[in-house]
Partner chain sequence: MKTFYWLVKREFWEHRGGFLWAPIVTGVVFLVLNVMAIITAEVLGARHGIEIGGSNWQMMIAKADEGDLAQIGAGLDIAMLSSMGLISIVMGIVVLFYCLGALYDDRRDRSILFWKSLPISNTSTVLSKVVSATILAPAIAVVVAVIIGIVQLVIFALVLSLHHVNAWQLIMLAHPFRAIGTLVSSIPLYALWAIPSVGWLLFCSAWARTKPFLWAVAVPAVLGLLVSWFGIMGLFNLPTVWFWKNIVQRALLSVFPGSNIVYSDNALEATADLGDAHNPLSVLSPMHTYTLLGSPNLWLGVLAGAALIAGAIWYRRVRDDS
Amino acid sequence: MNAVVTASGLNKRYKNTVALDHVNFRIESGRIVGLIGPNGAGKTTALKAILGLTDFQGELSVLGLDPRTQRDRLMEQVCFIADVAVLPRWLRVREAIDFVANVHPRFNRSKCEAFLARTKLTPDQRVKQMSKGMIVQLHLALVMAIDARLLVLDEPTLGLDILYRKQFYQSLLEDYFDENKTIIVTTHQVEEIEHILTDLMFIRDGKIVLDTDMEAVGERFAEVMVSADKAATARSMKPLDERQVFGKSIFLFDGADRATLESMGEVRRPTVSDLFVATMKGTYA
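Chain structure (the form predicted alone), given for this chain on its own:
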C-alpha cells in the first residue's frame, strides 16, 4: 500500500504549550481515519501541519510532498472542510460553483451540477434563503465534485442536527469515497462516524496514544459484564476501565484472554466512545 501521510518526530510548540510531541504515524491510501481527542489534544494542529498551514519540526510527507515548501502543488490534490454549514449568506448557488471551478484545478462542474440536480436548489438561490439541510447539500455537491486524493474534515458537521449529520456521512460514503481517496476526520460525535472508519487514532496531550485499524479494535479490546461476586477477579486482571450499570460492573480489557473473560460474564466489543473514555480517563479532570 502507498502512504498518503507519513509523519516522523512531528513536533510543534506554541510558546510554553506542546501541541505535538514527537508524533509518528502513517496513513495509507484508500482509508478513512478518525483522529479523535479532547479539546487541546493536538488534533487541529496535526491537520494544519498536514495542510501546510503551520510550521513544525520533524519530518512530514503528504502525497509525497513537503507541506512547508510544496503547499501549492499539495493543495491541488487536497480538499479541506472545517465546517460544512458555513458559507457566505449572500452567495448564490451558481456563484459558489463558479468560485470553486476557478480555484480548484480538480473540480468537475458537470459532476457538481449532477449532484445538485437531485436537490431542490436553484442556480440563483442565495445561502440566506436555504435551510441548514440545503446548505449541507450545496457544500457536499461542491466537495464531492473535487477529485481530491486527500479529504481533510475538521469537525465538519458541527452545529448540525442528527438528520443532516447522518446525511452528510452517508453521501460521503455513497457518492465520494473510493479506493483512490483518503479521508481524515476529526469530530466529537465519535459514535456517528464509528461505522465508516477503517482506522482509529487517539491523540492526547500532543501524543498518539492509540493507532490501529478497526478490525484490530475488536480483536484487541473487549468488555465484559460481571456480577458482584466476580468483580474482584476482574479487577485483579488490571482492566483499562470499570463502570457500573444496573448493579453490575463492566470492565474494559486490552489484550486479555478471551476464554478467561467469557468465564466471568458476557463479552462484547467496546464502542469507540467507550474506548475513548477509558483511554482519556483523567484528561477532563
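Residue numbers count along the first chain shown, from 1. Model, not experiment: these values are computed from the prediction. Definition used throughout: the rigid core is the maximal C-alpha set that superposes within 1.5 Å between two forms. Compared with the form predicted together with its partner chain:
The Cα position of R165 differs by less than 2 Å between the two forms after fitting on the rigid core. Annotation for T186: C-alpha shift under 2 angstroms between the two forms, rigid core superposed.
For R92, a C-alpha deviation of 2 angstroms or more is recorded between the two forms after rigid-core alignment.
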Contents of the next structure:
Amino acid sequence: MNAVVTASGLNKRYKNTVALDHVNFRIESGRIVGLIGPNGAGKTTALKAILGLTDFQGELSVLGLDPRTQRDRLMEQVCFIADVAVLPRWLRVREAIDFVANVHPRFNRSKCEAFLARTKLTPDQRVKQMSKGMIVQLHLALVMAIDARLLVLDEPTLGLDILYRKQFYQSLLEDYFDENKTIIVTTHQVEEIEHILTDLMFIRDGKIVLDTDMEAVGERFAEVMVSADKAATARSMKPLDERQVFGKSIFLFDGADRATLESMGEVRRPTVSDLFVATMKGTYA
Amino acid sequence: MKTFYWLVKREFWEHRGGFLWAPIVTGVVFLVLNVMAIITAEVLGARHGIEIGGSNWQMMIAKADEGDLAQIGAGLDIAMLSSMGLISIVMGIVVLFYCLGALYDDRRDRSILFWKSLPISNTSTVLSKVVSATILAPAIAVVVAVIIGIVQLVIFALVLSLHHVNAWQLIMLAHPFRAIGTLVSSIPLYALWAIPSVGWLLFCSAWARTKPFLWAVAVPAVLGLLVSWFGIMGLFNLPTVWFWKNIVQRALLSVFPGSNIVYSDNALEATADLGDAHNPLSVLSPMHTYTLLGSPNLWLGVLAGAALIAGAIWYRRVRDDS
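Next up, the form predicted together with its partner chain. The previous block was the form predicted alone.
Okay, now the whole complex, with that chain kicking things off.
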C-alpha cells in the first residue's frame, strides 16, 4: 500500500506550549482516519502542517510532496474544509462555482451542480444569507466535485444540527469516498463518525497516544461488565478505566486475555468515545 | 493566466461597491449638483430679468476671434474633466482602504482558509490585488468619468441651446476625444506612481496582526516626527520636509490620482510655456505628464513598492493566525 501522508519527528512549538512533540505516523491510501484529541492537543496544528499552512520541524511528506515548499502543487490533490463557515460572506453560490471551476484543474462542475440541486441553495444566494448548515452544504458541494486524493476535515460539522451532520457524513460516504481517496477528519462528535472510520488516532499533548485501525480496536480493547463480587479480580488486572452502572462495574481492558475476561462477565467492544475518555483521563487536571 | 484573470474578477466581485458603485454614485451626485446649480442660475436670472447668453452670446461667438474660441473650448474641457477630479479623490480613498483590507480581512474572518484550500500561489493572490488596485480601479474610474463628462457636456449644450446658442458649434470647440485620450493615458502612469503606496498598504495588510490602518499610518507618521524632532535629515544635508514629502506622502498618498503633480516643481510654469491657451488638458496631457518617467522619484518608488510587495507575499505565506 502506498502512503498518502508520512510524518517522522514532526515538531512544532508555539511560544510556551508544545503543539506537536516528535510525532510519527503514516496514513495509507483509501482510509478514513479519525484524528481525535481534547481541545488544544495539537490536532489542528497537525492538519495545518499537512496542508502547508504552518511551519514545523521534522519530516513530512504528503502525496510525495513537501507541504512547506511545494504547497501550490500539493493543493491540486488536496482539499480541506477547515472548521465551519470559512466561506467569505460576500460570495454568491454562482460565483463560488465559477471561481473554483476556473482555478481548479480537477473540478467537475456538473457534479457540483447536481449536488447543489438537492439542497435549497439558489445561484444568487450570498453566503451571508445562509444558515451555518447551508454554508457547509455549499462548501461540501464544492469540495466533493474536486477529484482530490486527500480530503482534510477539521471539525466540519461543529455547531450544525443533527440533520445536517448526518447528511454531511452520508454524502461523503456515498458520493465521494472510494479506494483512491483518503479522508482525515477531526471532530468532537466521536459517536457520529465512529462507524465510518477505518483508522483511529488519538492525540494528547502533542503526542500520538493511539494509532490503530478499527478492526484492531475490537481485538485489542474489550469492555467487561462485572458484578460486584468479581470486581476486585478485575481491578487487579489493571484496567484502563472503571465505571459503575446499575450496581455493576464496567471495566475497560487493553490487550487482556479474552478467555479470562469472558469468565468474569459480558464482554463487548468498547465505543470510541469510551475509549477516548479512558485514554484521556486527567488531561485537564 | 486564466487563474489570474479569475483572481482579479474575484476582487471585483468582492469590491464591486468600491470599484464600480463609488465612482458612479460620485459622478451622478456631481451631475445632480450641476443641474441644481444650473436651475438656480436660471431661476435667479429669470427673476432679476437678466438674460444669460441669449442672442448676445450668439453674437459674441460670432464675433469672437480664435483665441476667445479656444478659451471657450478650454472651459468646456474643464467642465468635462471636472467630474474626474471628484471621482479621483473617491477612487483614491477606495484604493487606500481596499489595499489595507486586501490581505487582512480574509485573515480576520478566516475565509483565507477557503482561498488557501485552492491551488493558487500566494504570489498570484497578492499580484492580483496589486493589479486590482493599480489598473482595475483606475480603469473603471476613467470609464465612469468619461461617461459622466460626456453627459455633462450634453447638459451644458442643451441648456445653452435653450438660450439660442448653437450647441453643436459649441461642442465642436471642446476636445472630448483628446480629454478621453488624456484620461486613458494617465492609467499606466498612475499605476507606476501608486506602486509604493499600494506596496506599503498591502505589506501592512499582510503583516499586521490587528489594525492594519493604524500601523500603516502610525509607522510613517511616528518616523516622520522622530526625524523632525532630531533633525536627522540634516545628516544628509536635506530639509526635514524631504522626509515627509518623499517617504510619508509617497507611502500613504500616492494612491490618489494626480498626487504626482505636487512633485514636479515647475508643472504649472511648464504649462504656461506650452502656450496652449491655458487649456487644462495640456497640464494633464501625456506629453507633459509622462516627463515623470524621467524622474528618479518615480522609479525609486517603483523599486520600493516592489520590495514591499515581495514582503507582502512572504507574510501572506507565513502569517499563521487563522
